[in-house]
Amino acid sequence: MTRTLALTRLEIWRQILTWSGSWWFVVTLAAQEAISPLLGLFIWTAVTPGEQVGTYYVALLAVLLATASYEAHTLSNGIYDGTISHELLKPRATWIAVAGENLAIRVWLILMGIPMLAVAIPAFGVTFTATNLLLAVPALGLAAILRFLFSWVLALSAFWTERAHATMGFGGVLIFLLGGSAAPVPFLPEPMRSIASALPFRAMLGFPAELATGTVAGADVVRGFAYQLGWIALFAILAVVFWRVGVRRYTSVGG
């Protein structure tokens, strides 16, 4: 255990060391990652005027830069070009890789946000308290997980189709519609806000956003925790298994 999180560190160091060379890129991350909650805010501030409509849509901006996950042009490009092949015949898991370039990225989207951040909380009048923010921590770490687990599941049927960009393309569809982006998942008529309670998109995005904002308390809170640690149970078991049975099938020629 000591030597995977000496190596996940140093996976991680290198690879924001790595990513410095391409801060415009990761300009562009952080504006696409803010489009959706900042053309949020615009709308629903404009249609439901209120403190917490602004304070979630600041804190979806906070949540999407956490935990803003890239494997289909990571992990699914290293199956496509072979490029995964140096990876395995590393002596350690691949995974450290994958996660590690994966919170490195996020690092520098976090700190590309930081000005966003700034400029968005006074002009829309935005407060947090303390207590809901220590609140949504835990979720926040949560919903990172979960939404890498979903990613990295999704990037392996670059294993069996040519079209993993296009699965990966429906995959942040449904976390656009159902996370909370396109609308703060409370706002939904029934039985649509049961369904999209009990998914994993809200536990990926909206439900910290809420934790932040304090719309959310009681059996609703540990209602949100049981599902986030329920979908990430369940995408561990499916990383694992796609990944093992991907690997056996999966050859690469050339040097």
Given for the second form:
Amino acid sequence: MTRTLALTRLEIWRQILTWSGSWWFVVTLAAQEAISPLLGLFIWTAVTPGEQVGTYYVALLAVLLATASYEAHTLSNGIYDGTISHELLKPRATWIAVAGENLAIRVWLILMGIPMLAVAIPAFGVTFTATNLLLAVPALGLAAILRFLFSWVLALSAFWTERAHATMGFGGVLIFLLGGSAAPVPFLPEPMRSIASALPFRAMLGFPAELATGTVAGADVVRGFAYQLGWIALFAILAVVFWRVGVRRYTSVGG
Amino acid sequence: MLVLRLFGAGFSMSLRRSLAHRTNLTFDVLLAILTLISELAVVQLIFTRTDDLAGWNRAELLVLVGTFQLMAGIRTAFIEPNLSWFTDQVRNGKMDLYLIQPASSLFLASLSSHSPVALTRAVLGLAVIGGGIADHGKLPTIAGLLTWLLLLATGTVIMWSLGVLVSCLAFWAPRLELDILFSSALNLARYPVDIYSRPLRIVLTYLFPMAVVTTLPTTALLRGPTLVGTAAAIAAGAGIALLAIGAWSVGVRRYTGATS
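Following the display of the form predicted on its own, present the structure of the form predicted in complex with its partner chain.
Full assembly next; the chain just shown is listed first.
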């Protein structure tokens, strides 16, 4: 366990240094993550002025940056071009490399996001309370784990199909629509709201943002955390099973 | 004429390549349908809580969403396959290939490869526009329809020109990778510019004219064209296109290849 932690820490640091050479690219990734909440903010502010929409979407921007996962590009491309073979030969679990890169990109995105948030918070008159933010932190951590596992599972479709990017596209559409990006989940009409609340997408995005905004309370908070933990358990099992089955199918390019 | 023949040959090749990979084709078509469903669901959601989005009713917004899908389909089919990751081609010297062929390097770099499957999105967009017009209950006038077509062509020229301008940056700053940012920024045309705050609205009208891509054509189609607005949009389109052609000419002169 100590060895795995040390290797993960080293991999994160190595990837942070590697990505420091592409800082401008990370700026564009951060800006890309900002477009969807920005659109949501303008639309829902026009539709329902004064309903804490601004605060929600600024919180959502922070959640998007802290949970961003690009495994369709890092992991799937490694499967397609055969470079994952390098990782398979190393005396460590392959997920360490993938998770290390994921976390390094997130660190850079959060750093790039700080000036964005510094502009957005006063520009949209956003206020957060310390209690709500403290409650949102563990939810954000769980959302980050869940989004990585979801992305990992979809990216592994590269073992079976050439269209892992489209598979990730399907996932992206579901996250956008039911995760609280297209509209805050409480704004959805019934029964869509109940369904979206129970699906994993709100647990990845909307739930931590709702906690930070203070629009979820009481039993709903407990239920939200329970959904997050339940989905993490399920996707962790799927991640392990898909990896084990997929890696047996894998034949490296030029083998 | 040569350019048109090359464009046709490139499209035909790309179409045959796409049809050869049926599973990929199915995936891409399904993704286009799902994306459209999500767009329509958002419109539906908005109008469960209001009857008016910054002066636009449900039918008008549907036509705008359809117009966005149409334009996004055209861009993904004809422009994006060429200009995406152009910086890499400048960095690793693959740009040489365009310069040694007996055709315009700008055409080869920006319009020679196609992704015909993306036209599914354009066709779905047309269907949504049809549905929106039926819902609107008033048929567009001939003048409105012609202006809409003219503005769509102008919008396409603007998307191409902005893509070329962004790509041209590679000649001066090959480390800049603005592709993702540019593609994302085009999403600002997804909704009427009237929903944005005044500074952003000014940017989207005059500086990064996404208003010409969707808002203006939809307004002309549904509410009738205005001579001043249409003329200004066409002038802006021509200006940006000339700027893009000029920037390309100057940029290509700076290009030295990666191996020489």
